[in-house]
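Read the single chain below, which is given as structure tokens and is the form predicted alone.
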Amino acid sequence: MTTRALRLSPKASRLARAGRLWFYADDLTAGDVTPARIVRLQDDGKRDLGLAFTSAGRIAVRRCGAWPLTIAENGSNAGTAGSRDAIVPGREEFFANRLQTALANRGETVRIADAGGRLVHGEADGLPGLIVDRYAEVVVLQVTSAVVEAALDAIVPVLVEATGAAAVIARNDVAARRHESLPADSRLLHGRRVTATTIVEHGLRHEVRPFEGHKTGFYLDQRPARALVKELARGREVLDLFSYQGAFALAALAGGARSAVAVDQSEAALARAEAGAAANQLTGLTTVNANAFDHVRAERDREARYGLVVLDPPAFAKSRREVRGAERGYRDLNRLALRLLAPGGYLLTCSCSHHMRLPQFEEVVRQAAAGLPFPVVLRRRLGAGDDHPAVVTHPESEYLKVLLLQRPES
């Protein structure tokens, strides 16, 4: 164990006490962020703020929660004003503790053989820069922290022991790694190479391809929204825009939809949607290989009507600079989708841009509904499932916004 500490400026200290988790190099008044490591973090009065990861990247400090303090040699509590720096745990001890706590909080997701779910969700589990998803016998990691990257040899054995995983895969083909000077790659960390596996969600079988699918292989965060679509779909004609491999469309058909149209630009994803319908013995699926914006305009022009439209586009705002353009995109797309609703029809609309906060997204949707020849009612707000916890003072962790809107019958 070592006794390394960083100290925040007075302004940054106020933000830290209010719950901020990320800080930049100019927020520090003492200590060095290189090399990337686990440190104790202090406020401007030398009061302990718990542990943090450091980085030479854009985000220099990421807080990762409390750790039991030890008693300093002089008998005072370590980490308080005027004392020596508090003790930093060794990396094996730290990661074992954090991972075991996260896994204990996930319950059945760890135990059920064909389950899919998130096992570690970054800051909410005290492990900033680490995402861990489980797809049956496969565990997939996404790492965006240099501290975590350097500790994979301590992390992977804990995950294997807890889950019995046949394969542990790193899906590190994400742009965020550039900020930490980490290479973008996908590689096998443990076990045998598994190119496809199957999970069961709400009674439906979904094939997951961990080396090539979107994100870590599947959109696990939309589990609650898919359950709602299944609940609402009976007797309706459904349009699933930006469908990927058609998980919403399949949920709708399983819920008794008369038909479901899955629209995506990826032929490979649509082929998996068709294979998913066959595997689940579902009929009524049509796939359309098209740009969703073009398709929804064409449907508007032919005055098509649907009982349920699902609008789950990719993130339109990947930085603050892109938010204004994202607002226009969301507004136009939602207005077009709302025009496709039959009386009594529903629109399930989503944003996964963490730079687009919920009040802002709702305002864009209100603007999209303004001027339509019928009212639009907000029926429900949803987010990611319980396995994607959010830190309330860290809005970046609550990235998924889902609104259920309805055009009334009359």
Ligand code: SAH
Second form
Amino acid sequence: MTTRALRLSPKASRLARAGRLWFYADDLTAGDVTPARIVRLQDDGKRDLGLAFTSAGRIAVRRCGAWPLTIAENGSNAGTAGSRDAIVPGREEFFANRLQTALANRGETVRIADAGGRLVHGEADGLPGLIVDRYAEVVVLQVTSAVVEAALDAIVPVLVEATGAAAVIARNDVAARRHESLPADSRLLHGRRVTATTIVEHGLRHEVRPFEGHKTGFYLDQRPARALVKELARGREVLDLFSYQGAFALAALAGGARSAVAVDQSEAALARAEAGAAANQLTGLTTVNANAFDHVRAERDREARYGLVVLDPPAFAKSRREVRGAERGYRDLNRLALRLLAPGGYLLTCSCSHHMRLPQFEEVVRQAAAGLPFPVVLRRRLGAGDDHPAVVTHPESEYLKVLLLQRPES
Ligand code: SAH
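Here we have the form predicted alone; I need the corresponding form predicted together with the named molecule.
In what comes next, the whole complex appears, and the chain from above leads the way.
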């Protein structure tokens, strides 16, 4: 299949050469973005910039990496100014190739029976608008690009073949789909309707409900941080703020914590934390159904002290406009949480706001630590696990920031 290349304006071309992946309709000087399809992208000098997905939505062009130009199509010099009609692969060939590469990079997560992990992470796997998570026998997709949506018939069989999944589910109840004029719905794409399954992470069983859980069912991105919490928790009293189904609290108890308190505003999430403790034969969990802001203030007022506090709030900055207010929220919460540390105590603090970069988050934490009657030591920086790779020139793909802070012993 050949199709006319899309060309970027001089300004957009400079950004593309610097690694920018997303472009808007007014960045284009030639070619149409409709219908949504895979195209070759060119810079203003007609040099090849690889493949891209087009869309009639807000983000008109999403680059998806290199793909060889054939000699026949491009004269003798692949990668330089090419013919007017440049080759693009058929969608089956394209998706099979990209998915195989992504799965090969995930190693055993693809096959271990009770594993949970991300198999495809959008741009970093050359598949903009596609997330694929695996939870034991269930595979969950999140689709936010029209090109991917139209290619599901090519994508699903490859995933079923590679994982042996009993169910493939689309969790498409996300706002981002509106920008692509795609309906927000969740549905079964293959197999039987599995409403709950169990994954094992760091030796702990976690129940995952693919149709109703947060994100695609579970916060897979915090796996490295949960390992760290398990490692640090021995003998400590632990406070897990914004706990959801208590994954951190359970990791702490499995690591030998004396007690763990899980705080969340969702009664249903806390019920599942309790069930999780029972399923793993862990004792010492208390759940508190409260607004976490109110709860930390109450804990401050009664001068409570903890050996380990986990602070993993939802994204406060959902857009660039909200960053200022979000900074205030993070600062207040972090200051309150730091005050609850016993000498030698740790705070594991997280931000999953795409619009707040690591230096900004570290500045907020610095401000939170200023004026406390003890120093605060930065022990470690973490992020999402290796199954959530990021394109370094596309900051949106690196959203999770995790810092391990400590109040020194004396
Ligand atoms: N730490 C969890 C993920 C936390 S997600 C894990 O690793 O699995 C954020 C959680 O914060 C959600 O469960 C949501 O119900 C809860 N939440 C949001 N706002 C809240 C508030 N003001 N007070 C308490 N919980 C809140």
